[in-house]
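Just one chain is shown here, as structure tokens, and it is the form predicted on its own.
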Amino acid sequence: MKVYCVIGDQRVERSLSPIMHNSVFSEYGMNCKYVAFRIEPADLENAVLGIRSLNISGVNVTVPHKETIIPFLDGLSDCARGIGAINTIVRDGPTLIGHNTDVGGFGDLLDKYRVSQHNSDVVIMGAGGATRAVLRSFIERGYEKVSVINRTYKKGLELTAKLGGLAIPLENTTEVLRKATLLVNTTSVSEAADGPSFMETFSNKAKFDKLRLVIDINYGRKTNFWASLAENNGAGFTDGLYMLAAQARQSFRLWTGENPVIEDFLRPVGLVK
């Protein structure tokens, strides 16, 4: 039997990777397994360690370890090294080579929302690992008004200066917000117990009348803030989990070499019949 796994801390116990993959293994006939390990940052070495003496066949991974695992792989794709995260890990012998297929995922999702980058005015939440796959895929597909806003803008500015886009900082969201026709989140707050000092920003009473669509990249979440202020706005929303779908397909594919349609990812976790 081959092992697949997804790592993450904590909130990697709520993953729907295990779901999805599995559901896709038995479809197919393979004799394999996917599991979520809760790794916390301290022990990411040693978890490099373990995948490489366990002889794991392929990894997901996920918040906080996107960047931080870096040093501990053999390679990295060109994507992967272009934006400096990674979320999949193939082996190719005994070498581990990280992959983002974070990036194809959130394209396809642009695509299935229909979002052009014509009359498109974007704002992006957050500056970690999955927002530097959200910006990328944004900026390859032509998008021009991209701006970053993060708590540290600093760290806003860095990322901005390497891959594109335009660092604001978190005291001018709200102007920028008012001309922004599609906005993304990509930081782990998603509920209001999150992050208290979103709630000025985001609460019922901000108007964005140019918004036109809410991307939360997170899912899950039994309320959603980003959900209220799209409807408030009457903008539509969507949450991460076809994201997830999509990405899990492209990893899929980097694994095993099957090239499953994005239905067969959906279908476990109820998106599609």
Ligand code: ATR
Contents of the next structure:
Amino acid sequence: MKVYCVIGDQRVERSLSPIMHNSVFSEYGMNCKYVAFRIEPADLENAVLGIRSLNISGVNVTVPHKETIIPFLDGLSDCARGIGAINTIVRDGPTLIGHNTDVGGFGDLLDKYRVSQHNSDVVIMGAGGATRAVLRSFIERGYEKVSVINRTYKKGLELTAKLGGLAIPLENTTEVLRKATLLVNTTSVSEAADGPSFMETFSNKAKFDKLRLVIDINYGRKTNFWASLAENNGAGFTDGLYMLAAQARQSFRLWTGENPVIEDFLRPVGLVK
Ligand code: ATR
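Starting from the form predicted on its own above, please write out the structure of the form predicted together with this ligand.
All chains and molecules follow, beginning with the one already shown.
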């Protein structure tokens, strides 16, 4: 039997990746199993040694390890090297190569919602590991108006200097938000309890004239600040479940060479029948 896994901090225990991948493995009649492992940051190097010695066939990497795992791998895809974050490890014999399928997964989400670079004024909230893939996806697709707003302005500046887009300080967002047509949350804050002061600061500035769609790349929250914000402004909303399925599909293709359709990953989590 081949074993695949996802590694992350305590949040990995809520991941829907095992349900998606195990369902597709069984649909394709493959003798494979996908499991979630909680790994603390201090144990990351040992975890990679474990992946090597246990001959794990493929790995997904989630928060907070997407950037810090890179020094322990043997190589990176061009895309992963360009953004400095990975979410997938592909084994090639003894060699572990890092890839980033979040970029393509987010692109698939933009396609699903028929978002195009024409007439789009994009605001991305956040400047963490997940933001890199989202920002790269927009820049790759030729979006010209992409602003990055983050609690820590300096991180926004560093990110945009590397990847493109324009960093805006949190206190200075009124004009940018007024013109935004698409708002993407890539912070880990999706409900008030996650970051009350951040939400308050943001809410005070959040007057939109043109908002059409809000994307929160998180999923599985009972109440969602970004969903309410979309509703209050007459905009559409989607969470990160479709993106999760889309990136899972791309990882699955890299690992197995099989080419399942997106519905195979959406069905196990109830997004299609
Ligand atoms: P990652 O591994 O992706 O960097 P993270 O450390 O959880 O994950 O942070 C992701 C993003 O969420 C960052 O933009 C972070 O803002 P900072 O750069 O200022 O740390 C943002 N974030 C996390 N908790 C937050 C909070 N309570 N309020 C505002 N932003 C928050």
